[in-house]
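Only one chain is shown below, in structure tokens, and it's the form predicted on its own.
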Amino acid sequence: MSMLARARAELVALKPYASARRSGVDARIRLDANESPWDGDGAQAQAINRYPEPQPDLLRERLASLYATTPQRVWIGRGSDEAIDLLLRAFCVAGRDNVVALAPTFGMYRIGATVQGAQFRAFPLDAQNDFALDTDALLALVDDDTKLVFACSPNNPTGTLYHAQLDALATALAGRALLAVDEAYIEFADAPSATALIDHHANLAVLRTLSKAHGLAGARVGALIAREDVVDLVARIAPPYPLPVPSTRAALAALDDDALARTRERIATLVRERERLRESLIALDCVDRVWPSSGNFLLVRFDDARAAFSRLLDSGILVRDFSAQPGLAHCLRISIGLPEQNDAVIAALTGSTR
């Protein structure tokens, strides 16, 4: 069954806005767009007088081959917050629909269900069970309103896991809700990515950016993965420029051969250290509790997480605090990063002078 089926019929129906670089067609002299034909002034000359490609083909290409897919299913956008937003309102219909996530979780379904008018249903995580996934539990959640369930895994901000469990996931949300995978963390866990399944699912979504483990977080690149119909519904509502050409730019520079054996290298010298500093915070007095992580960031629990969280900014290190949200009394999350960096958490939280 084709997601298309639950999603919001009159953007089905919706004939995209026909953009100049939509056509296809090119030609030396460019005159169908009302651009400048002025470029910037020497080292400012960048060729950023004239509009982008919608989905640049080779950026679309190189991303389908780092993630083990077809270009046709590859969206682009400026981050994976953009397609939360297109999956959102592409299925939510305001005052009827609802989404369904996990909580803790990334923050940003919520607020993209509530700006769409789509209620926003939170199924809650024990943290004394490691955040551990209910599905029976949180199907119960699901009814013939629901057209999205967002799953982060590696979740934000615990570190969780769930991959194990998307199979049969997607299996008991078939023809009724997308099942949208949120692979920001991926590269860090030791699992494969869930887009192996899209070819078993329909209804199986997933979002992946070169935010985390390519460094490329000011750029804000972000890929969302689907069947066919759903990467043509996404692609028809979204503004007809998604990528600046220098973003696009430094994502092709990023995943060419040198810099993907960069990012590896990268990527296992910061999973080392996240063991190493899990091992070392769990040592200390001031901490109550570590969670495993398949994240570059750990959960976790202090004894008074206020005087934590002072003591490093004391030390010009800063780290968020989310003892605010419910279920996180007391914790903090920290970003893992290089080995000098690390060792200055440990210093600050001991009072040790390094």
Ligand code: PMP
Second form
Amino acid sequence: MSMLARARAELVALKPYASARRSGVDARIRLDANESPWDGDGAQAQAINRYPEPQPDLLRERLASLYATTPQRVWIGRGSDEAIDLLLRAFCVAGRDNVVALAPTFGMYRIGATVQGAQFRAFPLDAQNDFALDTDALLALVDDDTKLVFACSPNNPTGTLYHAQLDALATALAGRALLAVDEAYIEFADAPSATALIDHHANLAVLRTLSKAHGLAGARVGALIAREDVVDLVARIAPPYPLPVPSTRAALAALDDDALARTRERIATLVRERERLRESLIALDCVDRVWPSSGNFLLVRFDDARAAFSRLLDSGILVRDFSAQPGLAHCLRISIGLPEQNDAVIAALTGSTR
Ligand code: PMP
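Having seen the form predicted on its own, could you give me the form predicted together with this ligand?
What follows is the entire complex, opening with the chain shown before.
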């Protein structure tokens, strides 16, 4: 069954905005898009007086090959943030529908749902149980008006991997809700991507990004990978030119063979550093718990998170304070940095007392 039956009917019927570049017609003298005939000023502005391709073919092909799927199943946007937002807009009828996600998890699902007027239902994970997911209990939150279920895996900020449960979850949600698997950190995990499951599940979508492992957070390039009908719907409601030319150039440069080989090495370094930092943190007196992580960060519970945060900041190190979130009292999230930066974290915390 196509998931379009669960999308907003007025959007499925919407005729998309016919932008100049969408027409597919090209000519020697282009006077069709109210662009400037001169290029912008400055080295950074070369050859960007023209609007970009809405979905650059070459980038789509490269991402499809990177994510082991077909170009037709890829929609590229301004970070995975934009894909999250568009999925919520495409599926949720304001004032009626709801979405389900884990708690704690990445904060933008709640923000995006609220902006769209959808109810946000949080399924609480238990820190004492290592944030394990009871899928039956999660499914109890799903009803006829649930349109999306967000599974962030590895989960931010806990680092927990839920990939072993995704197939069963997608089956349980078939024909009802789209399971959106956010794989922003999958490169750091010891698990294959869920994109292979899309062949078996019309209701599974995967979110990927070049912001983390590929080092392009500033370029804002992310991708939605899903069945063609879902990809087409998102493309139809997206703004006409989601991808700035300089971002596409940066993304293509990051996806050539040499760059990908470097990225693989960097991922291996970060994974080694994550385990080294974890061992070092566990050994510290001021640390109560460090959860295993499949991401490029560690969730750490301190005896006194405020003291640890200040101590780190006094040493010039900024980490993320999650201690105000339900179930995360005294927890800080520490991104894995360069080896010497991770050493600095340990040095700053060493000698702090209980
Ligand atoms: N998903 C998760 C789980 C994230 O942690 C983040 C960024 N913090 C994003 C998506 C957004 O990433 P992008 O830069 O691709 O918009």
